[in-house]
Structure formats: structure tokens, C-alpha cells
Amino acid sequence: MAIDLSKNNFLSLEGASRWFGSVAAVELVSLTIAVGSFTSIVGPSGCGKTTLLRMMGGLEPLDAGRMERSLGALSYCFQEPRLLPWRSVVDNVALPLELNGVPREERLDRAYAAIARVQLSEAAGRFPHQLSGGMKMRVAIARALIASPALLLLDEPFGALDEVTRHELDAELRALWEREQFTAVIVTHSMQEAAFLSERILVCSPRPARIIAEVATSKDSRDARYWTSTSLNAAVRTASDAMATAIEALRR
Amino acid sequence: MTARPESKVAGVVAPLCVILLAIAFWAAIKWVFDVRDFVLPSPGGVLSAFLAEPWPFLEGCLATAINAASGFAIATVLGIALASLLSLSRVIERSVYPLTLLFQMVPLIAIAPLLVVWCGYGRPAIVASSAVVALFPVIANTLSGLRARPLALDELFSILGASVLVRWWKLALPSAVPSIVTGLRIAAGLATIGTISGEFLAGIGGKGAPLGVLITTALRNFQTDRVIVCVLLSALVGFALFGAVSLTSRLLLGRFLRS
């Protein structure tokens, strides 16, 4: 039973499962992520969606099943910013380039540009302990995007931020994706965020995580302004209904 | 943030009072029990022993300071290097670390004669003795710091595809800095102890003789006042080394120490 990782798929999972001791966190998940697509994974808290994303990122082994992933740079945005406390903002952002051997001057130039994109220019020389939670997360986003990844995995990156900041960063993220067309997968518990950002929403069951519904959002909903659009709200309602129906069906 | 005047009183004046009190107690014992000079000289006697001929003491102080600083420097470099090697592999660590612990149990005074056999009399044996004593706290603290690198950041480096060496240099070592500094503070004190013991056994007399040699010479001549001068000066050397480590770590490494 070989996986057909055709040119159109960046990543594919087949029967992927993960147990922690005797508890299954992820069970028999099969999915494919198309090149250049933006996919959301939503589900109730603690359902194992983070574990699923970690498996995609290679941070968690598969206890069963298979995964295939195209070659190409991978970036992972964790739930927490995970900054190096002894490095200034600009040196934190430049870290991926530094590890890739990019010369100092070039990587600092690119780091300043990335910091400007997340509107943190005035804080470039500060240290993480001098930043607010939202600023730290912006630094983490800048760091994730600086190396122009082919695949960007985001694990509820804006969950800890205030709404205004979150909308700003979501809009920024979507604009970046439209411009650079990398492949992105985001785990979130916000249906609005999922509908706004992605073309496809995968709904997870309560633990162990399984994909129980899939909702395609129209191009229209993503073109709309975040909060005000009716089409976005329609997409949110569709996805929420699908999730509720699927969970209801599971209980029966 | 400015220090309030009360805290200055507590920080400087109070310890000074205690020291003065201790000296007074010393003088009182001497006076009340009429202790003979070669058993316990008076504080004034010690001071005048120093002032009568200060240069040999100061030269000895300098020699001991150089010995201790050299031993400390060697222990620092060697300790961090060895701990790093041990941290690279669990297998190496598990097989070698018990040996280093065993080594630590060996009292230096037992090794010192061997150091004389291997290095000869004089500075090399003294510095070696200082380094051997100071080495283990550096290894132990560096190792625990390297092992305690945060898992969250380790994952970040995995995602970034960092090699073992890069991970050590850019993540493990910087995050171990607070532990390393703790180890170095302990090592600073021990380096001075190791130096004085080394000087007892391997020191060479004559002009510029280190404090350990001055102590043994004075002891042979029943010049207890001179012994006490040397003891106080060697404490000063240890204190200076400790202070230098603390100050350097605070000035240079401030950002590593808060997280």
C-alpha cells in the first residue's frame, strides 16, 4: 500500500497513529497536503491536533502508518515563541539563516526586513524579556518566515494574543502566503481564524484525533475583510456545523 | 533603583563591625589568658610583622595569585571542554562520569606528591595542583548546565536542522552559562586552596617565594605572626579571584543570567 506522493502533494500521511503509553493521541489519520495550499486543522482542546502537527514536522515519531514529505525547508511556529533569551530580537530572527551559513551582513539585512514586516523595527535591539507576549510572538513569526520555508507549520501561534493583534497577524500571514505561495498548515481552535486563513479546514474528533470532516472555504471568504464579511461568517458556520454534526455522529 | 541608606548600613557597616568585634575578641583572649606569642600573636603583632617587611609578603601574594589564576584558567578551559565532550554522548557520559566522581574523592594532598614527581618542584606542579582541585566543580556544574538545555529550544534547533556541534555552541553552552558561572565561583575558592597546598609541597623558597612557602618557612622559625599574615593574604587572593569571577560574569554575561 504505497502512498502516491505525486508532484501536487507536499506531504501525505496514511494511517498515521501516535500513542502516549496506552493512550492514543492520534489514530489512523490519512491526509494529503497540496503544494502551495493553506490548510487548517481545528478541533476541541486536547484532541491531539498539536501531536498531529508535530508528526508532520518530524518532532513526533509515527507509531503506526506512514508519512511522506517533499524535500524543502520546513519552518515550525510553536504555541510559545521559544526565543533564545540571551539573543536580541534581530539575532533571534536571524538564527535560521545563521545555521544555514548565510553571511552575517546579509542575514542581518534580511532579519531587519523580516522584523519590519511584523512591525517590530523599533524593538530590533531588545531582548526577549523586554518584550510583551504579542511582540515575542511576532518575533517568532519573523523567525519562521525569514528562511522562505517551503512548508510552514503553525501551532496555534496567536492563541495567546489579544484579538486586535491576532487579526493583524492573521492578515499579515495571509498576505505573505498569497505573495510567496508556500505550503502552510495551521492548528487552531478558532473557526474564524481557520476560515480566514485557509482554503481547507480539517476537523478533528476529540482525543484520539481523527479527521472527521473536511470543509472547503471559498476563495471569496478569504478575500473578504476578516470580521465584517458575511461570506466568512457563512464559512465559519459551515465548518462549525460540520464539526458539530461529525462529533454528534461519533457519539451515537 | 537606588540603594536606601539603611541597606548600605546593613551591607557595609554591619559586617565591618563584626570583623572589628572578632579582632577585639582575638586581642581579648590573648590578653586574658596571656597566650605566648608563638602560639597566638596579638593583632597588633601580626600587623607589625607585615609592616616591618612588607615586600616579601606582597611578592608572595603576587606569586600565589598568579599560580591560583593560572590553575583556575586551566581548570576552566579543561573543565568546560571535558564536560562538553561528556555531554555529546550519553554513552560516553555514563562510562566516564563515574570515573571523574571517583577522581574527585581522591584527596588532593595524596596526589600532590605525584604532581611533584611528574612536574618537578616549582610553578608547574603548583599550578597543576591548583587546576586539579578546581577542575571538578567546573566539570560537574557545566555538565548539569549542558544537560539541562530546555527541551523547547532543543526542538527548535531540530526543526532548523542544527548539527550536534552547532547545537552545543549556539544552544547548550549559552544556556549552561548560569551553571558554569556557579561552577567557576566554587572553582575560584578551590583554586586558591589547591595553590597553597601545592606550594607547601612543591614551592621553591628565595626571592619572590609564594605564600605557601612563606608559611612553611615561618612555621619552621616559630614566627606565628608571619604565618597569620600569610593566611590572611591567601584569603585575600581567594577573595580577589572570586570577586573577579563574579564581576566578570555580571558585566559580560548579564543577558545569559536572566531568562
The other form holds:
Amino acid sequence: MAIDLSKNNFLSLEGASRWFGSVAAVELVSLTIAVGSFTSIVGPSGCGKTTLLRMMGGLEPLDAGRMERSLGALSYCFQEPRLLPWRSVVDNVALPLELNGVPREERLDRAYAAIARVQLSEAAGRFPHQLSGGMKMRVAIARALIASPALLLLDEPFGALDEVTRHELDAELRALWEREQFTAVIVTHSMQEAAFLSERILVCSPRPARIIAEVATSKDSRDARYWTSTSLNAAVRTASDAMATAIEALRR
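Now that the form predicted together with its partner chain has been shown, please provide the structure of the form predicted alone.
Keep in mind that what follows is only the chain, not its partners or any molecules around it.
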């Protein structure tokens, strides 16, 4: 596949591969990420999904292949919130602007606005030890969004949360994306979460990660009823079947 960075594509990979010593983590991945799209990456545990995401974000080099990415701010949400315990919520959220030299009054104004976007205004003055797990992840998302990133990369951000809180945060993240149309890519172990959040699901093979299937999801808006919808269940079934087929093929 030729690299294509037309006005409709934010990121393209061609034959992207990554090794750790003699172990291949990602092999010959070619894909494009459209501007304003929401893409999920799923696959078996340890298959290389996180490595692929880190390659997209420039946190891991490509040992082979090519990547092209449009200019624009990039933000990353990790599996843990990674908040600084001695800083309040608002000061944690404002940190990226502080590091970029934005004056204090402006960065605090923008931090309060970002906190409001994730429905956490009442906790702006609290410290991380005073927050629940779900609230900490809201802070992490607000911090990631404060710089108005063109690309948001999320690595299993809600995996450690209970199902009710996870569904709430999925709904909030999807609503934010629908309103603001930033480009987003999430790695998740949950087929249901992938189908709820994204417009398409990329299914990875067991390690080394290769893209073995691409599943389009519904264009409909999401609400609580979508978790049990026919559209979500169809996307989950298609993606799950593709992954099961790949795993079975390796066992033969």
C-alpha cells in the first residue's frame, strides 16, 4: 500500500514492523487513520497492540516500514492515570500547558474548561488521593484534551475500572468525540467497548501483531441502549469470529 496522506488521512503506516531482540512484536502492518475518525485496535493479550499504538505516537521506533503523520498536537492516555499526587486536579490538568510556557492565568482558565468537559468541575481543587478510579481517569482525559490534540491515543484507559464506571466513561468519551471530532485510536481488550466507541475495529493476530480484519461499526450516536443493540452485537460477533479464526489457524 502506498503512503497516502491526503487531506482525509491523518496517519499512514506501510509495512510497519517492530522487534525486541529476536522477538517480533509488530509485523508488516499497513493502515491509514482518517482525519476525525475513531478507531479501535483489539487482539489477544500480548499480541503487540500497545506496541503498535506506541509506534503511531512516536514512542516506539519502526524497525522496518514507513509512517507518515500529519502535523498537529498529539496526546496519549495510558493504562494508569499517572497523576502527580502533590498537585490538585486543576494543576494536573494544566501541566502540559505549564511545560509549554503558557501563562498561569491562561492555563488555569483552559484547565477549568477541560475539567468541565469531563464533568468534574466540583473536584477541581481535590488531590488524586481524594478521587475514585473513574474520577482519576476523567482527569487524565481532561489533561490529554487540554492542548486540543489533533490525535488522541488511548491505551486501555478504562481496563481497571468496574463495568458500570467503564460504561459511563465510554459514553462520555464517545460524546466528546462526537462533539469535537478529534482523531482517536484506542487499544482495548473489550470487543464491546471497541464496538461502542469506534467507527471501525482493527483486529490483530496473535503476536506478532498483524491486521487480520477490519470491521465497520454503526454510524449511529451512542447512548446506554446501544450496549444491547443489534448493531453493536453484530460488530462484536464479526470481530470476535475473525480473531478466533486467526488463533485457531496458528494452532494447526
